[in-house]
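Starting off, we have a lone chain in the form predicted on its own, written out as structure tokens.
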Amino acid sequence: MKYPHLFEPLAIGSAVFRNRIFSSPQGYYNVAKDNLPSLDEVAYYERKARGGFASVTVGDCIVEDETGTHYPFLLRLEDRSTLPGLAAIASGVTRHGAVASAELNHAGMYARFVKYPDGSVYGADSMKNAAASTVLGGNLYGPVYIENGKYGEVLEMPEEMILRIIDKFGKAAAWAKSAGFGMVTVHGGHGWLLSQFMSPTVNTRKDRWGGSFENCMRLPLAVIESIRKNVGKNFPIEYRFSGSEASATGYDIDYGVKFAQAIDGKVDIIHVSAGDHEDDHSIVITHPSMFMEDGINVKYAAEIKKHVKTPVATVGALTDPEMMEDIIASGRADIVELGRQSLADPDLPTKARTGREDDINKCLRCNTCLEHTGSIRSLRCATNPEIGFERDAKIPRPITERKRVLVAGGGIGGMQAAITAAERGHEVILCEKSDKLGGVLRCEQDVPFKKRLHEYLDRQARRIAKAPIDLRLNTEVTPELARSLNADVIFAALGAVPSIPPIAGINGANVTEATALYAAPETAGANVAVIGGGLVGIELAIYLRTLGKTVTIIEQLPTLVSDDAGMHLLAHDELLRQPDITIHRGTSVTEITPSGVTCRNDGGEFKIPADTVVIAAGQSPRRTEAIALHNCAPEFYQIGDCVTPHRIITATSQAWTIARDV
């Protein structure tokens, strides 16, 4: 076996886990309004159990919601009407051979949403202050009183409310261990509750319960002895902690260490993952970006590793077989626990054990995931379209006609349409006018940030090219070829060329397009203008001034897209603070000459000196050429950018869709 490390069966208490690869905690928000499990959260643990991983978290499970819900749409163990939906999930993953766990969680003083006395959940962050929210009934509770938290006032928490806490998870676990759950994992991370107590420099309680490390570690242990008491000796306890909450204000590894060996023996898993979900520094930390490397947290699981004996896991930007058995193979760790990129490909054991790593499909980093967690309350993913639809996914549709497909385009939409129709067992041709496919997105393959992608499109080709699809590059579909093909169905997935604003000089020698300077880096000058602060034009900045430029992006907008919250692009925000990058926003820019560009904005009109000056001002569709073929077949798709051009998982999605609908 290629790895045999990773796959070595692991044996904890009651349970076997069939290799060392956990799908780490994810909640699963996209739930009716009375938060029970459905049967689509059903499918979307159960496929990952299906692809091979040995242990599979059900994620933000609340333990108490009159004081601990963080979100409104959580799962609430409390709530015994949860039971046929947990079992559901839980027999839904362990009949695939995997561990089932719930991860236990309580939000202390970031919960937001309280419960009042009539039994009705309201968001204490929507409130005009803290008062109303006190006055209506919804305190905050942490390790200390804090007047001004960041959801509003925070009571110091009583003795007997954190004696009923650590009840309710002893309860909680037992409850999830009734429904089948062969494990439960603590959540003890991320500035939630636990975390909040053992902190050194948020809890400076003066009772029993803070102060010293002995007093801080208090309210964990207690947690961790209420759950043995309720589960027995040997039902595993996994206990997720930050080693470093990589901040400023947090604890560093030391303290992580000290933590670890405190909780040493006394739990079956110790899980190190980093940060603080409060802080927006620390949380591109605890979900690492495309900007940083593989495996950027498994030190702080290393060093821990060094000072105990229970079994470490470890998470945080893993993707690479190989890298998992390294870090397993060299002592780093005894687990790895994968989280965005069990949605990137929940199959990944499952190849990685029968010798298809070059068909696993890596996660981006883009967080699309997240982003639509967030904006939508249902998980996506940029480059794999089941996502979400897990349900749908498992149902086979068969063809009741072969017909003859001809998509017209090679990029992300063209390339996932022509697979998707080839596995349906349809005839396909697949015209791309370039000598290559991947489409425009192929000008990045140089950099480095961008890695994931370049692997993704060479995914996508290679499996175009072990399919039964006629492939035919240097090839540009027109109206005359598409009805000389006798095409039953055509996907027109042409995408969209840059768009050139009207500017004075916009066609000086000085003067390129952001596609073609990634294309060709070299050609740029000293001092690069951008113009245009969407997502082209402050990757294309982040990844000039790597190459020693110094760079200026201007913005006709008040707001770039990166002053938006969402988690990529708070990772923008830390790399647009670094020297050698000048934001110009609520700037137009009324003429390009030779030295530069000329602006204009509130202050008046100024100059910005430049060698060369980028055009990073959004796409238009090819909707013309597109509309051409729309008479050439009977059936007639438009997929992608040639629509309105968007990201990634809108062309992947629509492919997908209409190519199992064909």
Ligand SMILES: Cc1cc2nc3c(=O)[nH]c(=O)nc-3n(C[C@H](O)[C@H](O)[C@H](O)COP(=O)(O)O)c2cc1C
Second form
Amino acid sequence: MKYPHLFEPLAIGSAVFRNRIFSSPQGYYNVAKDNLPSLDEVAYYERKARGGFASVTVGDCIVEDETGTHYPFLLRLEDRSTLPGLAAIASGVTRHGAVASAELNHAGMYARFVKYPDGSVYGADSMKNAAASTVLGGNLYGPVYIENGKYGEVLEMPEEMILRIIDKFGKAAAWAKSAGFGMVTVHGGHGWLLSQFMSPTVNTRKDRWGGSFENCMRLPLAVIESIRKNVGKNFPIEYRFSGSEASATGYDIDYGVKFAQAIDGKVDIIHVSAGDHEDDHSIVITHPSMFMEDGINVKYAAEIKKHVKTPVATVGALTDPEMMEDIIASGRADIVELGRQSLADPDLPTKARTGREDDINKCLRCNTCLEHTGSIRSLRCATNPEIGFERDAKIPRPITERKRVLVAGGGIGGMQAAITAAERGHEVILCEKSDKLGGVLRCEQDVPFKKRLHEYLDRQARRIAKAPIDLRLNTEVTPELARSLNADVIFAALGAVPSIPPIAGINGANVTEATALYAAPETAGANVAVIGGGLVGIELAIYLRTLGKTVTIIEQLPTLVSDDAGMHLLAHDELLRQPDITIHRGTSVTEITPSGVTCRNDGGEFKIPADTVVIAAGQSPRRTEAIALHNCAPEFYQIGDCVTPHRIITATSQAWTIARDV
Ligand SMILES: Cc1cc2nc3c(=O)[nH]c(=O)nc-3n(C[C@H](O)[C@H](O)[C@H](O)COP(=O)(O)O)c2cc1C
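Now that the form predicted on its own has been shown, please provide the structure of the form predicted in complex with the named molecule.
Everything in the complex follows now, all chains and molecules, and the chain you saw is the first one.
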């Protein structure tokens, strides 16, 4: 057994955890208005249990609708009609040998809701109109009165409401237990109600529910007691909280230790997360960004573990089974919990246990998953196209006729199409015009924060090498070649080329293009001007800064891509606010000269000195070349950037979906 500590079962009360790898709480954000979870939701959680996780937690089950919900379409445990749906999730997880847990939450002053004309209270339709919705709906309640809270006025929660909510936590736990859940997870972290009350800076109430440490502890302890009364002695209670809020205004690890000591022995697992989701700096710590090291938050669990007897769980940026084994073997935690990694590869536990670590699809920490919970309220993963489509993925697609499939282009989409078509038994020829697989993103292979991307491309290349795929490198697919190969199906996955704007001086010796500079960063001078503030330009600037360069980003639009904050983009914000990075928004480059660039914005014309000028002005799809292949085979599909340059998820998802259909 390569990971003896990681796979040592753990018995707690009535539950037996088959190993130490838990799927951390993840909410499902499209529960229908009738409060019934969809079959997709059941399949999502069940998939993790099937992959070998010891416990799977359904995130964000709200204990009181009227005051506690922060998002539309969350599971509301007060509603007794949830039973069939909850039971379906619980049994979906349990029948695969995992423990199902329900995370109990109340949003407190960050609740957002609307009142429908029929009088029912429901979550606001979008985070952005949250303030308006508080006008439409009822009041917001937190530990103390705040005139201008983030989502409007916050009223001090009256004692009778506190007592009612304590009771609701208990009842919700009993409800989850009766639906077949084997554990409950109390959400006491990340800024929600219980952490608002435990926080010494937020909870300055003058009555017995706030002020002193003892008073700040009163609500969390009362909630634990209420749950215990409702679920009995042997039913495991996991308590999740932030070991440190890791922000200028939040509490630190010393306070986290004190809190853990106060709940020690009263709960069965102390689950140590970090950060506060209402703080832009700190939310990036709750969900560590790709710019942070693996296991960055383990230190908080490790410190707490020194001071308590209750088993401790750690979470955050865990991907590598060896690191997980080491965390447990070294006594820094008893359990590891995986969030985003459980989407990237729900089979991680089984793969680690059976010596297939090489085949683990490691999370890029690109936050595509979180972004989709906000935009389409469904979970997706950039590199695992099955997420969101677990029910579809489970249905085998045997082929009725073995086809000859030609895939033109060995980038992200092409590789996925070849793998999926070959797995189904088609004869696949994959042609790539360069000498390696991976496409344009290979240029970032030495960038430390793109390490996982590079590993993902390597894994796809390994899958291709192992599959019966006829791989032809250094082979450009022309219509002549395509016709001569007599394919039944052609996938055009030809990618895109950098867009070069028509600026005077663009052909100067000091001008290069982003992918070229990524591949040869040593060619950059000390001062670099980056034309274009999209994702590519921004990340290039961050990379160049780590190499000691001074960088100026010039963006034509009034905002950078990161100004429209998503979680990944919040991580950029922090890194861009450095003295050696200057940003000019709403600014055009009118000329490139040997000494730099001439720019124009509302303030007039000005010059920026630069040794190197980099073009990061987007990509142009190779549409003409792709369309030229359309009549070279009976079936023809265009996928990925050669249709419209987009994100990784677009290419993987199209490739997987279409290759499952051919
Ligand atoms: C899609 C998604 C949904 C999440 N939903 C919840 C939730 O409902 N409740 C919660 O406590 N944490 C939630 N989290 C946070 C995770 O449980 C975890 O703490 C965080 O992602 C850091 O772990 P990771 O680096 O392994 O992803 C969510 C995370 C993701 C990625």
